[in-house]
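Single chain ahead, by itself, as structure tokens, in the form predicted on its own.
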Amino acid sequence: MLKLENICKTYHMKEKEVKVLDNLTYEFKENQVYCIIGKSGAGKTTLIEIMGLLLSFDAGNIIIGEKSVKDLSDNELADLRNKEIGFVFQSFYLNPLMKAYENVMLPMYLDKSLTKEARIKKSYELLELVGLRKRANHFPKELSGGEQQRVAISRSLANDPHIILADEPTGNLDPENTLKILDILKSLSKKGKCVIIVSHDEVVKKYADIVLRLENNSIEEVPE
């Protein structure tokens, strides 16, 4: 599903070099929930941005499906990202001037084959998937934090990606909503998605099929 091959990343800060990832290799598979843990500054955000094709790497390669990203142009990377990867963030990033269903529709505008009616229908279906169909016409300010995150998950599914990358998706939620979000992400993995979560939350680790620790510029599985 998503394979990292000898990924290296170094930040150049004035006269100092900070190596974040060094020959990092790992293969993520479908039908799995992964939780990536690590100390602050270990490079978790850097790693998830690299996996999401938002940040370049210095050496190595990424294989998504059967497609190598190494020699793709910026436009080709953007196209692959839009088709294959859905993002869920801690801060939701919903447009406050758009209703829930309109926020979910946003990524669909990249698919020129969809009519307006088809986009609306699909957005309602995705909101129903997370139990929010009845809240489709509400603005973000009219929704709770947990509901906003569920809208964000619906939006991440707009183009039916195979990979869901979630960066601290429960960081702003209470325990009850945390469990709702994790139940949704778990159910998505059972439908064939590869779900990769970066989190400090112990509850997330319990939901994960595989826990990975990012440490010393590399990654390894944490024994059960």
Ligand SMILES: Nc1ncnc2c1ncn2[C@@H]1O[C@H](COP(=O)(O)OP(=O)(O)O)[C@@H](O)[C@H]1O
The other form holds:
Amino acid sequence: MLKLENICKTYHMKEKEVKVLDNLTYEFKENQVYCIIGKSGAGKTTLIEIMGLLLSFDAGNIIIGEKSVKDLSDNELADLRNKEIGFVFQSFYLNPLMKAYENVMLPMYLDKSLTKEARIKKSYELLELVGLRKRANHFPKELSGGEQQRVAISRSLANDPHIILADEPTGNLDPENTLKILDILKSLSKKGKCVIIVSHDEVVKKYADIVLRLENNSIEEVPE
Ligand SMILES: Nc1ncnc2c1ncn2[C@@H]1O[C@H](COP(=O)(O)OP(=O)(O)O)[C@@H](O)[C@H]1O
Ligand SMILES: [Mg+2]
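The form predicted together with the ligand is what I need now, so please give it after the form predicted on its own.
Every component of the complex follows; first up is the chain already shown.
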């Protein structure tokens, strides 16, 4: 589903270089929840941004589905990102001026084949999936943190991606809402998605099918 092949990444600063990833190779599969752990500064956010095609890498390649990322133009890259990858962030990043269903609809504008009615219907269905249909007309500030994150998950599914990337998705949530979010992410993996979560939360580790540790510029599976 998502294959990293010898990925290298170094940040070049004025005074020094920060090597973050060195020849990192790993294959993520569908129907699995992965949890990537690692110390602060280990490169977790860098890795997830590279996997999400938001950040360039220096060497190596990424294969998503059948597509080889290094051979794609910027437009093709953006297209692949929009179609195949859904993002969930620690701080939700909902548009405060839009109602929940409008936030969910936002990424659908890239799919010109859908009518406005079809987009609205789909966003209601995606909100239903996370138990928030009744909150569709609420603005983010009228929702709890856990509810906002569930809206963000709905939005990440707007274009039916195969891969969900989540950077500390439960970092701002209480234990009850954390479990709700993890249940939703787990159920998405059962429906065929590849769910990759960066987190240091012990609860997330328990939910994951596979735990990976990012250390010394590379990742390794952590035995159960
Ligand atoms: N844009 C950047 N420019 C330079 N250095 C960066 C940049 N982003 C991150 N770093 C450095 O790269 C390392 C990994 O950062 P990051 O991926 O954010 O780690 P984590 O998410 O595991 O805390 C850190 O040493 C950080 O300071
Ligand atoms: Mg980080």
